[in-house]
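Just one chain follows, in the form predicted alone, and it is written as structure tokens.
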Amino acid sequence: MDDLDGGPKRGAPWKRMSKEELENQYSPSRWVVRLGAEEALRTYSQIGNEATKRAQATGRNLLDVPYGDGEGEKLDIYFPEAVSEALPFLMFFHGGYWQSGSKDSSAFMVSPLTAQGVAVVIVAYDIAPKGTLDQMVDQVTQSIVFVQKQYPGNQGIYLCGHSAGAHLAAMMLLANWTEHGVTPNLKGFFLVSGIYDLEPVMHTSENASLLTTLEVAQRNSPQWHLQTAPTQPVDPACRILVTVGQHDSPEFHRQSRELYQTLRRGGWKASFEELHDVDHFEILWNLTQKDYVLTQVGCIPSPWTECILL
């Protein structure tokens, strides 16, 4: 049974784990389940690439439309056949711990969702060495207000991310949208496998290029703030579905269920699901596929079907 009505966990697990075995628990590629590591990664990345091709083929985009002045803060638009302003957007941030992955091989979702009449942008951020986590944030943070604004009139803006996307699309959950002059018609939140207290993987090699320090991980950490000075949701009606791989670490378990108690002790509308069955990875495979949990926008369970066209 879920602990939704306790305070925050103390002496979390991982603080009495040894630094062989934090680097086992953060390491996604030690816990595949069909394949080695190596080629799980070279086969994810591969697939990628193919569903981005098939997506820019259609001819129904917009591709590398600046939303900063970076030359990094790009972004994809993928519309469906039927093009409006009146649309639900799903934005989607690529995972790859903050280091690498690209929205040029992240289009995975965009033919089964865009087949709904979903617009799909795919967005790209500075990665590390060359950006920093609060660098990252404030990017997604653009990305999200520049949509708001080439489309005022959406049908709602729904967050989808991916492992280190999906804590980008967490920290989203902070975000004070008055400082930037419009508050986006969010909907939902649809978190993948992500992190969401980063303190332990300055513990891990992870933590070399992104030069981790205390303060950057807590600032950085949407589990930290949600415990320590809860945000209130703008919109009561905004949901968020954390979801989790069957064969994720358990420390991404532990993750994943903890802020989903959070969210639920703050009044935010949180669902948990845990998919069966796949690894960090095969959950992205699986998102190319329309009748997939999560791109079957009509037979997905709440929240997800009561987010999307409903």
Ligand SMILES: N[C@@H](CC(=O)c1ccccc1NC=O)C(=O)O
The other form holds:
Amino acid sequence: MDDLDGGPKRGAPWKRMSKEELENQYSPSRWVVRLGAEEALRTYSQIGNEATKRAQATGRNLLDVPYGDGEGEKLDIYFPEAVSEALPFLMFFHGGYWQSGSKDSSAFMVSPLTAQGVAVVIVAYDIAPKGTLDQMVDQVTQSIVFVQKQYPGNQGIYLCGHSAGAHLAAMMLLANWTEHGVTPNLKGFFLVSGIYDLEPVMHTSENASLLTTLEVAQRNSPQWHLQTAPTQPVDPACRILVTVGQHDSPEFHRQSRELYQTLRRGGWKASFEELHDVDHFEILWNLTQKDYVLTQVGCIPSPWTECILL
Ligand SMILES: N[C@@H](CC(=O)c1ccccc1NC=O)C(=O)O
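Given the form predicted alone above, I would also like to look at the protein as it appears in the form predicted together with the named molecule.
Expanding to the full complex; the earlier chain stays at the top.
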């Protein structure tokens, strides 16, 4: 047994699972408690579409802004009503196992956050099979560099990702910004139900369009890198909130908990929240609501406050 999850004695639990059990653990829709799997995925798209339509119909926004030369390298920026030079920016990276989802159906948190003075950026990236994991990580990096260059007076850039998008956001903990000529003003990471060690995913059906090899999986695993060679925050005040839904699978819980523990050991200001009575998808639906604990920017105690305004 190797020591991927913290020590040779424990070993990685997923390595002892049958193929079916691993498939089950890494299929978030099978763990929803209030809907069937298909219905949960349908509802997720529907709520995302509606939130995006609403966000685009109200308020000021810039849509399909190119952050690179590629066709898929576009982002949408939603501004708060009060115009200000020095806005905080929250950048959101959607999930969908790196092979589904789009920015055009992912503006979940736009309404509650713009109402509280935060500019929200929803980022598109080339999902598989067009994009590889390396390319997606590179595109996310480029999108952040773009926002920093475009808005150098920003009051902070906060990265939020869901599921596969939380993985992409967490990869930014490893970015070498000096290569990009600008160091973004990263103040917080809000990681929602993410996957941070990609090796188990290689052994599921989700790998069919990702075609990940062990080398690619490790190169793109924040857990693997941070465990092997811890990084330090550029800004020591940068906070990381790792969250997982109560009804997410045990493997999703393990992935989040271990990332959190590794970050703490590495000296990052990280906190961990298991979100009460929500599944993998309901967390995002709740982010469309003004009165949900995670969307209260200015109100204490709140994870967003911890992440955004402290
Ligand atoms: N095939 C997956 C779909 C999925 O995991 C998913 C769908 C929408 C948004 C995020 C997802 N998960 C991680 O990226 C499932 O069975 O739930």
